[in-house]
Structures are given as C-alpha cells and as structure tokens.
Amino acid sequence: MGVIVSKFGGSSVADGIQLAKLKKIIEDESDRKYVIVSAPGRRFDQDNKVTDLLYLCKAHIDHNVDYRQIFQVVCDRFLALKMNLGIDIDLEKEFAEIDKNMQNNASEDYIASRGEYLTALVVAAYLGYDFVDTAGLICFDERGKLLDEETDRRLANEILKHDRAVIPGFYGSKPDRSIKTFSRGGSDITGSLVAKAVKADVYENWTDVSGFLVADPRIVKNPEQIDMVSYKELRELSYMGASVLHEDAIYPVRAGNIPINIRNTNAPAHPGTLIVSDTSKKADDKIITGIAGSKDFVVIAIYKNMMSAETGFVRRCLSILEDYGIPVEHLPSSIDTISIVLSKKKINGKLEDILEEMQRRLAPDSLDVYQDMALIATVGRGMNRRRGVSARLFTALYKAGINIRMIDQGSSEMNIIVGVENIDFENAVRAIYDTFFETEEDQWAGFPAEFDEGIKNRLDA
C-alpha cells in the first residue's frame, strides 16, 4: 500500500457539489491518505474567493470601517457547506473566536489563513478524517523565512501519527506562534511540504484544468495539454506566470524525488500532467514544452562605454536595487549595456529615486526606462538541440506586427524570454503558440525580401 498526498485548490472546494467530487476522488483510491485544502474559490465569474474577502476584512479594520458584513459573507459560505454536506460541526464557535481576534487587532496573515483553517475543519468532518493544523508544524523564522528542515521533521512527526488527515494549506507559524502565510496560491507549497515529509509516492494537485497546458487557456483557445514535464521546465513556466502551480511548490518534492501529478477535479479520469525529474527518457520530438508570461515589468537599460572593462560596475548597479529592497527579475546584458528587468509592483513608487541614484553612482552614458512591458518565456528542454528556434519565434512575432523590446536567453538554453509592450502581450503569446503548435505552413512566408537567403537556409537547417 502506498501513500498519496492530494491537494485540492480553491475551485475544487468552492461548494457542496465540488466537495462531493472531492470525496468520490478520495474514496476511489485508498492510498489518498493526506488531503490538503485551499479556501473556497469562485463558484461563478462574478463570485469572490474567500481569501480575497478575508483580506478585505482586514483592510476595513485598518481603515476603521465596519467589516462585519463582509465577514458574514465568509461565514455564510461555510454555513452553506455545512448544510449541503450534512455534517455536524460547531462552526459558530470558530466564527466567534475569529471575530474576537479580529477585534483584538489580529494580523493580516492570521485573518487570511482562516479560510484554509475552516475549510480543513469542514472537509475533515465530511471525509471522517482527522484534522491536523499546520500552526506549529510549518515553521518560519522571525523574519518570515521558511525553516525547511524543522518543518520537515515536525510535519513527519505529527502527520504520521494519523492514518488519514485533512490539513489546511497556505500557512504555518513563527517562533512566537503568530500565523504566517505563504504568498498567494501557497497551498501548493503546503501540499509539497507534506508530500515530502510523509515520503509520498506521488503529490497530486487537483485543480480545474486537466493538467498543465502549453499556454494559458485564458489567452490561447484550447491549447494542447502537456502530459509530462520536468521540474526545471515547470519552475521556469510557473515563475514566468503559468499560475497552475506555485513556483515554490517544486523544491520540496523535487528534493524527495516525488512526482507531481496535476489533475482535474471536474474530469477525474483524465491522467493530467506528470512532473518528474527527468523526461529525457521519454521519446518525444517537441521543441517547445510551454509558453508563459506576465505583464507589468519595467526595464532600465543602462549604456556605458567600456562598461565591461570597469570592475564592480554590475555590483554597484545591483547594490542600488538591493538598498531599496527590490529584487531583479532578469538581467540581460551585452558588452556595454545592461538591462535590468524589475516587477512594477515591487518597485512600489521608488523608480524616480532609483534612477537618480543610478545617475549619481554609475554615471552612465545613457539610462533609458521602458515602462509597461510584458515578458514572455518560451520554454523547452528540446530547444538546445535544435537550430532556428529563436528565428522561428522572432519571425512569428514579426509577422504579427509585434515589436520586441528585449531578448534574454537563459544560459540553460531551455528558454527564450522576450519583452514586448503590455498591449501586445496576448497577441504575442498567441503568435508564438501558433508558430510552434498550429501552423504547418512555410514559416518564412511574408518575411522581408532583404532578409538574407543564406541566413534563412542556415536557420532552417
């Protein structure tokens, strides 16, 4: 008998109908012993996620505005679950405790985490499984950094005492026992940590799509599905915006060499996507595994004659950003130029100060800023063995009339990142998808005549 850890995302626990599907999935395979749940997500387009409502409660409290109406909406969703599932559980007592804490200045992390806490209580009662809280098991230090070894030890020690358990996703606690959440979508990380701790045979991640798709289905209509992908490729895609799985959910299971299986709660017979350490054994001739991206980056392009001969230039440049606490997303460079790609959100209104500081400390010949940029990564382990991949990609963008503002090819030769303007983002993703997955036609058709015949031939080879 094996052990399967199954994490169910927001849409899979959104209402009684979804929870009935969850129960059937769990009962269909007795190895599914440990279940991790997110907070209820949207049931329909205009609906709210419970976690968003909880953050809204906190924002109201901070602004001295009455939060009770919003909290009541949260409570009503759980009461509806209790009624629809016919379970016996004292939710009123839990609501009163949370409300009391909210009135006593509870932290944002505590309030946000209650969605997962209440869901786990409900699902545990529904399945007849034990409830195991992660406060005190998933450990962060005082500054909020995850302590992975301590976490692994405590999770293993506690969870293995239970034959079957439901565990809330998204949070753990600091040494002072205050609640600390992961970033949004973090229940995926909880599932991965639990899978590692109990040495699961597989970590199942149940969501609302039948696995990882080549591109975001909200941008590309009916994209192809990926049946197998490596941890590395998936991390790259998740980091760049393919939001199916939190990018930090890869490390724990990867360390334990546990495969991840992305599955669809609404189509449980579909095998989904399997994420494993090495897919090279599998014969497949795909050049591209997936395309992912996101909007709202800022690129600072610095030009300085003889930059590469000046020792410490890049270090000084990066130390300015470090002083402002802003992480660098990408850093493409050439002999006398360096482009620094930053997330607009993380710049947090400090751009002017940073540019001033750069002028002063780096004395560049030019300093250009491109706002409202989107980045798109085209990822594929098969890329480094093929020639002409970038030519094909750039041709597709050229034909779609899209201006490429930046290019970065990682040293792993597993991805090509292009920067385009925000308004071109969706069209660019579609153009890249079409050129690698849809068209059989001559990829050079429509390319300008002045493009050297010889180069075409070489790239085509």
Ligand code: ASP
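Numbering follows the first chain given and starts at 1. None of these values were measured; they are calculated from a predicted model. Whichever C-alpha set is largest while still superposing within 1.5 Å between the two forms counts as the rigid core. What changes on going to the form predicted on its own:
- Superposition on the rigid core between the two forms places the CA atom of residue 29 less than 2 Å from its counterpart.
- Relative to the superposed rigid core, residue 333 undergoes a CA displacement smaller than 2 Å between the two forms.
- After superposing the rigid core, the C-alpha of residue 358 moves by less than 2 Å between the two forms.
Given the form predicted together with this ligand above, what does the protein look like in the form predicted on its own?
So it's only the chain below, everything else dropped.
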C-alpha cells in the first residue's frame, strides 16, 4: 500500500458542495492518507475569498476601524459549512479565541492563516481524520526564512504518528511560536513539504482546472493539454507566469523524486498533468511543452566600449540593484553591452535613482531604458535536440508583424525567452502557439518570397 498526499485549493473547499466532492475523492482511494487544505475561495464571481476578508480585518484594526462585521462574514462562512455538512465541532470557541487575539493586536500572518486553520478543523471532522496543526512543524527562522531540514524532521516525526490526517496549508511558525505564512498560494508548498516528509508516492494538487495547458486559454482558444512535464520545465513555466502551482512547491518534491499530479476536483476522472523528474523517455515527439509570459518589465540597456576587458563591471551593475533591493529577472549580454531586465512592480518608483547611480558608478557610453516590455518563454524538452526551433519561433513573430526587442536562451537550451512590447504580448503568444501546433506543411506558408527554398533549408538546419 502506498501513500498519497492530497492538497485541495480554495475552490475545492469553497462550500459544502465542493467539500462533498472532496470527501468522495478521498474515499475513492484508500492511499489518500494526508490531506492539506487552503482557506475557502470564491463560491461565485462577486464572492470574496476568506483570506482576503481576513487581511481586510487586519487593515481595519490597523486603522482603528471596527472589523467585527467583516469577521462575522468569515464566521458565517464556516458556520454554513458546519450546518451543511452536519458535523459536530465547536467553532464558536475557535472564533472567540481568534477574536481575542485580534483585539490583542495579533500579527497579519496569524490573522490571515486562520482561514486554513478553521478549514482543516472542519474537513478533519467531516472526514473523521486527525487534525495536525503546522505551527511548530513548518519552521522559519527569526527573519522568516524556511528551515528545510528542521521542517522535514518535525513533519515526519509528527505526521507519521497519524494513520490519516488533515493539515492546514499556508503557514508555519518562527522560534518564538509566532505564526509565519508563505506568500499567497503557499498551501501548495505545505503540501509539497508534507509529501517529502512522509515519502509519499504521489503528491496530488486538486484545483479547478484539469492540469496545465500549453498556453493561457484567455489568450489562445482551446490550447492543448500538457499530460506530462518535467520539474525543470515546470519551474521555467511557473517563473514566467503559469499559475496553476506555486513555483516554490516544486523544490521539496523534486528533492524527494515524488511525482506531482495536478487534478480537477470538478472532474476527478480526468488524469490531469503529471509532473516528474525526467520526461526524456516519453513517447510523444512534442518540440515544446508550454508557452508562458507576463507583462510590465523594464529593460536597462548599457553600452560601454571595451566592457568585456573591464574587471568587475557586471558585479558593479548588480551591486547597484542589490543596494536598492531589486532582483534581476534576466541578464542577456554581448561583448560591449548588457541588458538588465527588471520587474516594473519591484522597481517601485526607484528607476531614476538607479539610472543616476549607474551613470555615476559605471560611466557607460550610453544608457537606454525600454519600458512596458513583456517577456514570453517558450519551454520544451525537445528544443535542445531539434534543429530549426529558433527559426520557426522568430519566423512566426515576423509573420505576425511583431518586433522582437530582446532574445535570451538559457544554457540548458530548454527555453527561449523573447522580449516584446506589452501591446504585442497576446498576439506574440498566439503566433508562437500556432507555429508549433500547426501541420509541418503549413509552418512556412506566407513566408516572404525572397527567402527561397535554399534559405529555408538552412534555417531548418
């Protein structure tokens, strides 16, 4: 008998109907022993996520505004679950404890985490499983950094005492026992940490979609499903905006060589997407696995003659950004130029100060800034063993009338990143998708006449 760890997202625990689906999924497979839950999500378009309401409670407290009406909405959500599921659990006692802590200036992390805490209590009572709190098990240091080894040891020691358990996602604690949350979507990380600790055979992540799609369906109509993807490919896609799974959830299961299965609570018979360590032996011959990207980047292009002979130039560039606390997204370069790609959101109004500092400390010959840029990553295990991939991609963008402002290919040859203007983002994604999922005979249709058969063949090579 194996062990399956199953994490259910906010849409999967939003109301009694969804929780009934969750229970059937758990009961249909006896190996599903450990269940991680998020806080309830939206039940309909105009509804609120419980976590958003809890953050709003904290904002009211900080501004000396009465929060009780909002907190009552949260309480009513859980009381409705209790009534609909017919479970015996003293939620009023839990509400009173949370309210008392909020009145005593509880931290934002503590308040936000109570959605997962209460959901886990409700689901444990509904399934007849043990409740295991992650406070004291998922460990952060005083600065909020996850302590991987200590977390793995504590989780294994506690959870393996229980044959079956429900565990709240999203949070752990610091050495002083104060609650510390992950970033939003962090219940995925909790599930991954639990799967590693108990040496699970599979980590299931249940959500409201049947796995990953090759491209964003809001941009590409009916994109193909990705049935299998490697950890490395998923890391690239998640970083560039594919949002089905929190990107940091990959590391623990990858270290334990545990497959992740993305499944749909509303379509449990669908096999979803399987995430594994190696897909090289997979039977299909797909060149690319997925296309992902996002908008609103800033590119700082620095030119300096003989840059390559100047020791420490790149280090000084990066140290300036480090001083301002701004991470670098990408760093394509040539012999005398370097382009620094930054998130506009993370620059946070500091661009002019950064440019002045670069002029002063680097003395460049030119310093150009390109704003409103979008990055698109084309990712695939087949790219490094197939000729003509770059040619097809650039040809597709040429035919769509899209100007490429930046090109960056990783050393693994698993992805090609192109920079385009924000206004061209959606058309660029569609063009790339179409060229890799059309028939081989059609891929050169419409190519300019001056590119004769010989040139086309050289590009293919």
